[in-house]
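As a starting point, one isolated chain is supplied in structure tokens, in the form predicted alone.
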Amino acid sequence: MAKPSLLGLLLVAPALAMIGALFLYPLGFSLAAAFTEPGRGLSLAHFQKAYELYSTDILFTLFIVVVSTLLTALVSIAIAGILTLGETPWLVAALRALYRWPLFIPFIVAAQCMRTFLAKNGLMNNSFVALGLMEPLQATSLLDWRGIIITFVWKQVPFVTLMLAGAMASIDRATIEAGRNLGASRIRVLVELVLPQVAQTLLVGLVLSFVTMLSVLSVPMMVAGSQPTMLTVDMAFRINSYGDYATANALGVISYAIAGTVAWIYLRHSVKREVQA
């Protein structure tokens, strides 16, 4: 009995070593550095400093990520609904061919694309001026909090849509056809019949997107580059400009807490759903 157990341990040892070296050790180091002060032991001084300097950025980060997550959900539901319930073949085919493209673009490339697209003299405004939809003097830059949200939504919608469309495709078509035969519109079928059956998949995609957007550095740094900004930029600034790892680690722990809260809400919802089932 011992040999199979030892063999199994050897098989998972590389994975455990990677988790320990790349996640558990940095996490432990960050927690220790954030909650201790040289020569004084346990201390909350670093958190006090982080709050005094970056309390506005903490709220700004929450605003950006929450709004981006909600917009990602709405757009993903709309696209997945068209792919599943659409009755216009060319529209379904076009969406199916196009919506995945941003999935394969790194965040730093997406940020650079948005810098040229959303600038005052960028592609979007120049296109509107060429089409006569606005005057050149009416052009404004969206390279601020709006640009960050647009970039996050554009980047994360394909990921959530891919999961959601797959879940919708697995639903029994008889349920959808029954609703349509009883006179329900496609929007009503989507909201009342389809979405409740794929809600768990949608929640998983949104939680993963929330955590991903919370950890991105390139987008807020390249697209906005002004105050207020997101916590990832603040952490990089504390380290690169001052070598202040302690305050950066405190900001990192705050990010851990935000991500952990979202994960806890998801797990609680999942457990409650399993108990009710």
The other form holds:
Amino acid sequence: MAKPSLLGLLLVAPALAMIGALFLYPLGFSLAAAFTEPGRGLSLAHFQKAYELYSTDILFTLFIVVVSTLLTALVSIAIAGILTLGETPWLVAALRALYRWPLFIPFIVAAQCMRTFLAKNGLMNNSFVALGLMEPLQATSLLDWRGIIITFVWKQVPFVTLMLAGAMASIDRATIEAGRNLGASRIRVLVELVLPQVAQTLLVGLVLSFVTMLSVLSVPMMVAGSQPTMLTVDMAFRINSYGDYATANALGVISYAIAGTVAWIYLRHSVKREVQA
Amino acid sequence: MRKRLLAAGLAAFFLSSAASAQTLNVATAGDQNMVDYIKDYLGPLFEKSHPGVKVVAVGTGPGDGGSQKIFEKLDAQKQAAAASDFDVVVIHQKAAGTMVQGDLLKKYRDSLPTGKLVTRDTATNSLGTDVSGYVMPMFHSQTAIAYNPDLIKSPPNNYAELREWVKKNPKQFGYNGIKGGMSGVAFVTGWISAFGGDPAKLEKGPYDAATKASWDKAMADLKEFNQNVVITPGNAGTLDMLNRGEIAMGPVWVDMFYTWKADGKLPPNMRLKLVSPGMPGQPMYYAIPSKTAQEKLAAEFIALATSPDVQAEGIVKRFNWYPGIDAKNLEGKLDQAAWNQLFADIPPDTLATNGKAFPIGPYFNDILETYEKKVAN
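Having seen the form predicted alone, can you show the form predicted together with its partner chain?
Zooming out: every chain and molecule, the one shown earlier first.
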């Protein structure tokens, strides 16, 4: 390994200083605030409070994010698979033109759209009724946990698909052709030949989506009612309503822990692969 | 070239600093409509009577959170011994008490020409803290149950009847919990007043930490009640669902209700009911930070904003709020139709008996926290 030059260090110094001042310092500060109590030193009181008031919400958050990630994986694999292996030109062209759109829509706008789209008498149900697919009395509102999941999946699928389709496009077509020539169905080619080669990319996309969804405030706030709700809403409520930064920080640490666990699984996986390689 | 640029920059700098000497900064908590009110109506009105003055309105966000931000900024400026860059602040009750106790506000009301037009006790008592002299109510707002008369012929008169009604009509009543805005909070505090013991003590104190324990039954009942209701996403969410016919009833802010109705976002036949023993309302206050450099100008601004003409035209007519000053001062300033509309569903005597204040600060926090612990979790 080359010796680090002074000039190189100088070049990265501004970036490092930014990370230190804008990320590490606040992170350390919120960790310290979560684990201490003024005048008493170290304490877990804030975590106890967080558990007492928000244990349901912690589970709810985990549930929402895990289910959304799994669904995102399924849908992205399906879309990327069609883009790579599809044999219906118009379908592939249409999908290719359409699938990226949600990427350009901010979460808050997506949430607002879903509010009118998924409501009991909203656009979706009204369309079904108008098409004769459903009786008006059967309409139910999806503005609860289902609404959050739908919004998240809708927003994150293009992101993961973009990465996945790119990775699939760059694998050796010969393996796919060989599989097809030997009579494997397209689904079998996708699952047994293509997916294993792009698993790493898929995992990266899903880990990033997981962390993103964990930190979204607008969607749970606007799409669903507040009982139960996601941790971001609880943090905002703690600060806005009580000025209680300590418990909010404790909830933040719990979020870090959840995100950290996923990052750890990912790191372990990629280290294992590197060792094998 | 460079010299000319420099000169232009300097000129711009001096111009802007000269202008800032005549700028009145008004920071308001509350929804965007509060910022718009100052920017589009009150500001231009004041600028007309005070040539050379520019009114700048800054919004800090809805609910108590917006007031909390104003408090944090003034407090930080006090710690740093710096002058305040807000000249007038518009705040909620909870923050007003804290700010008076923290010595962040000026005692200005007694010198205000409109100061004696205020009669409601919210001008002296803010959730249990004595704020007399420090604040001037901008308006009073009230929560009530909005309902669809097509679906409900005889709406419940009190909380107990409401509870029975919800049992018989599951998922037809909606409210926004406590994290989605103050109308839900108002409904919950009303519930505690109705079923949790002594309501007078909640509003007037003294605070007794042990009172919390006596709410257990009421909170357990509320949890059961919640099984049959819809939790909506926010005040606007409740109105949205009423509008789409997804619920038949729900607590809302009176002013928002009328504004939506006037904008055609709610069917014109929707009505309001202020159930007994009552639901809370709250004022928003004008106050002057103690470190402002423009006390005189700020006081003149507030005097204009609380004058009977502005209260009639700006507060009652534009926003359907109840006036901050005593309503009798508005006589003759408003046409009968505007006046009647405000009291159509909630006549003045109902407002007097069932229009409550929010509980004092510590009880208020206790209610919210007990709700989170016993009902939401």
